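Let's start with one chain on its own, the form predicted on its own, as structure tokens.
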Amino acid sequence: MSETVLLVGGGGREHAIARALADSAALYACAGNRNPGIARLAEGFETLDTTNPTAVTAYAREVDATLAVVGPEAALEAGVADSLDDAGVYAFGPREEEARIETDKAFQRRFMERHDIPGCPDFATFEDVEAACEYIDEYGGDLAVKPAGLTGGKGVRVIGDQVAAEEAKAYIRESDYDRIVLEERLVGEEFTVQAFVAGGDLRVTPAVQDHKRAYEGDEGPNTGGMGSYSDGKLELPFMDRADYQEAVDVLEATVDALDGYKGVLYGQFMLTADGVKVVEFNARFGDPEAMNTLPVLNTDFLDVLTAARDGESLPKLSFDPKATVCKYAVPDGYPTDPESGARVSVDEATVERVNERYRSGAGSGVAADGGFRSETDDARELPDGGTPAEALLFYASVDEREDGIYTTTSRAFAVVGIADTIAVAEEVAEDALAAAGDGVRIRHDIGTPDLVQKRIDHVARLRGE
């Protein structure tokens, strides 16, 4: 193998990425905690703190890395992808000021304003907590309020969802966020769009639903994302070919504002009765978002690496006509009071009986093949027929020891469920979550038919149809 690549991070996400370039690359990798699914894939994994970019710059090296994909956002906020790169390892990621898309609510939202980009919310910064308590108060409808900076995904109030405007005040006043951004509450159905973006060219992939809520039926406080689903073609069953245009036009505009953007580039989107809003970008693969797009991409991912780092036309993606159900196992008592160190034991040998069913005809999934272009042209249509359905399972926040797999405060482990249809990958995703033990949780109804249905039903009241 020519090239030699590092990744860094060691969550489901990561793990994701592994899988995609195992096969093509000498693969190395570095995370605050042993992956067991990264590490098998791996030819060297090395335990260090991946904010720290000396560190992970000196392991890529040690290991004669000529390419790296930094994973998870703080790594990015911390300047690793600027340190590799001066080090003459190309990172298939932001330097830290094109990562401010994310990592700063307030910078993202001023970009917004200043270069017109379309979807922007209404929105309002404070740096000072009485000011904004205000503005809560003087303002004429709901908002959200949002730290300034990153809180994994779990530090978003919503008035009138989740909290009233007093509970919302007193979040504010008891937090410790030196930056709140509010913005108007938006009402709608969120989806997902990531984009592979270098040298001013961007690829996307197929739409995604996370689900962030921890609880069944969209109960309890916001997560990391306890699971997603796609469907076998780019768009949602709620949205239609416009709406997804319309998301995909909102990333090329921030594309062509953002000056020499490289890695992925990820749209969190409300679709609303008034179109296609952001609800926030991201500088990174979504976790678990990468754990759909990535096993049903066709293209060799080293491939966009390498047209990236050599200054070359990202190649054309081409995706198998899968959908994908992703459900996470996450430690008891996760968001707020997770159970850390606890071991948990994962019975892989589960999710290969489940496969072998499938393969072997007793499942639901039928023999052919096809894929669709992730253009804006008619190559993308369904081919008749499919192929059989699979399970994969997806470390995460795991840690590996001498003794067994432990929980960390954050998700476990995710099963991806991928067939012909969403409700086929939801059982094959559930029949492969037997194998999660004691100790760990799960939001059984993702991907379910009743909730898309309710998607579906939700947005059709909303378009008065």
Second form
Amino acid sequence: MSETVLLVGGGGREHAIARALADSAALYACAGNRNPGIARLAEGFETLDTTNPTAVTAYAREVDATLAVVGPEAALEAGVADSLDDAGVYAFGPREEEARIETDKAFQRRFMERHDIPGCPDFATFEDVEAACEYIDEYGGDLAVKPAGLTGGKGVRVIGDQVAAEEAKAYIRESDYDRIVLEERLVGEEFTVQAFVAGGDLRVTPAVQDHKRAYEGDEGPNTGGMGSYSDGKLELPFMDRADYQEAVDVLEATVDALDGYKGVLYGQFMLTADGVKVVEFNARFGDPEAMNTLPVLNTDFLDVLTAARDGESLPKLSFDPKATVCKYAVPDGYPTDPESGARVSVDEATVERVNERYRSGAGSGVAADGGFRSETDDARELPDGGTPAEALLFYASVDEREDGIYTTTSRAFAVVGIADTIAVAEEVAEDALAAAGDGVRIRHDIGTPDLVQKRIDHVARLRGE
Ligand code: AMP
Ligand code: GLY
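Switching forms now, from the form predicted on its own to the form predicted in complex with adenosine monophosphate (AMP), please provide the structure.
And the full complex, kicking off with our chain again.
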């Protein structure tokens, strides 16, 4: 293999990136926590602080990396891509300055305003807490209250949804955020579109819907993301192709305005009664969204990376027309009061047993090898004409001990079901999660026909249909 790729980061997102690259490149990885799934795919895994550019770059040099992929936003903010680039290791990930599109929400909104990028809500930025409180009092509607810096997806409070105005003011008075963005509360359905960007080229991937709230029925505090789904096409069931295209237009306008951006540009959108609005941009793959996207990408991800590095036009992307449902297992009490130390009882073997059932149940009694199967008792029946389904396991934050794998205080692992429809993908994911024991929590509603229908009805109501 002629390319040696260094993967920076050790979460579920990075496990999905590792899986997308392991067959095409010599892979090395570094992260704060050892990810057993990535470690198995990689030729080397170094535990180091990924916000330390010197340490990451030294490891890249040691393994003779010819390319790097930077997963987490904190590493981008710390200038890891700058340091790798400067050392001659092309980093697929923006430099610190360009990553401000994610790492500084005040900059991001002003950038949208300055460049007339469509979909920007009304906003105001503050460096003074009392001035922000006054604005909340005087604004004639609900606001989203956002710390300007990175908070792991947990810093936003939405007035009228999660909190009352008084609570929002108390929240910013008690916190030590130095800069705050207040913006118009957007009402609608959220979706993500991720794009590969380099040399002014943009290649988009199918829309994904994440579930940020901790509990079923979209209750509870915001998390890093509890799970997500995508359909076997570019758009999601509650939107049409024109909505998807509106989001792509926003991404294109953003890439045009951002000079020299490279890496993944992630748009978080709200489909509202007034069209598509921007909730935020991220400067990297989403976690969990990468786990929906990369498994159905037929184009070799390495070809995207080498084209980006070599200044060639990015390859056109092709996707398997499959739906995906990703569900995270998180420690009990997550995100407010997580309890670590539970044994993880889902592993490659339990997932493989589920996959064997689906493989052998595909079609009407025809086994994966094309032969006829007589015993169908334990086989899953896929809808007529259905093609095989499968489940994938991605590790996130776990503690690998001699006697097994244990939870930490962050999201532990995710399972992704991949099938012809969202409904079957959801069943596949649940079957693979059936082995999950005590000590972890899962949002079982993600990707279910009921919840998907609620999203469809919500948009129909907003549009007055
Ligand atoms: P962020 O950290 O910007 O991703 O925000 C976290 C979550 O807060 C988003 O996924 C939305 O659910 C919510 N949010 C952020 N901005 C707004 C907004 N302007 N209106 C309504 N909800 C928002
Ligand atoms: N899924 C949300 C994020 O990656 O920020």
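We call the rigid core the largest set of C-alpha positions that still match within 1.5 Å between the two forms. Numbering follows the first chain given and starts at 1. All values reported here derive from a predicted model rather than from experimental measurement.
Once both forms are fitted on their core, the CA shift for Thr421 between these two forms remains under 2 Å. A displacement of less than 2 angstroms separates the C-alpha positions of Asn52 between these two forms, with the rigid core held in common. Arg61 shows a C-alpha shift below 2 Å between these two forms [criterion: core-superposed Cα displacement of 2 Å].
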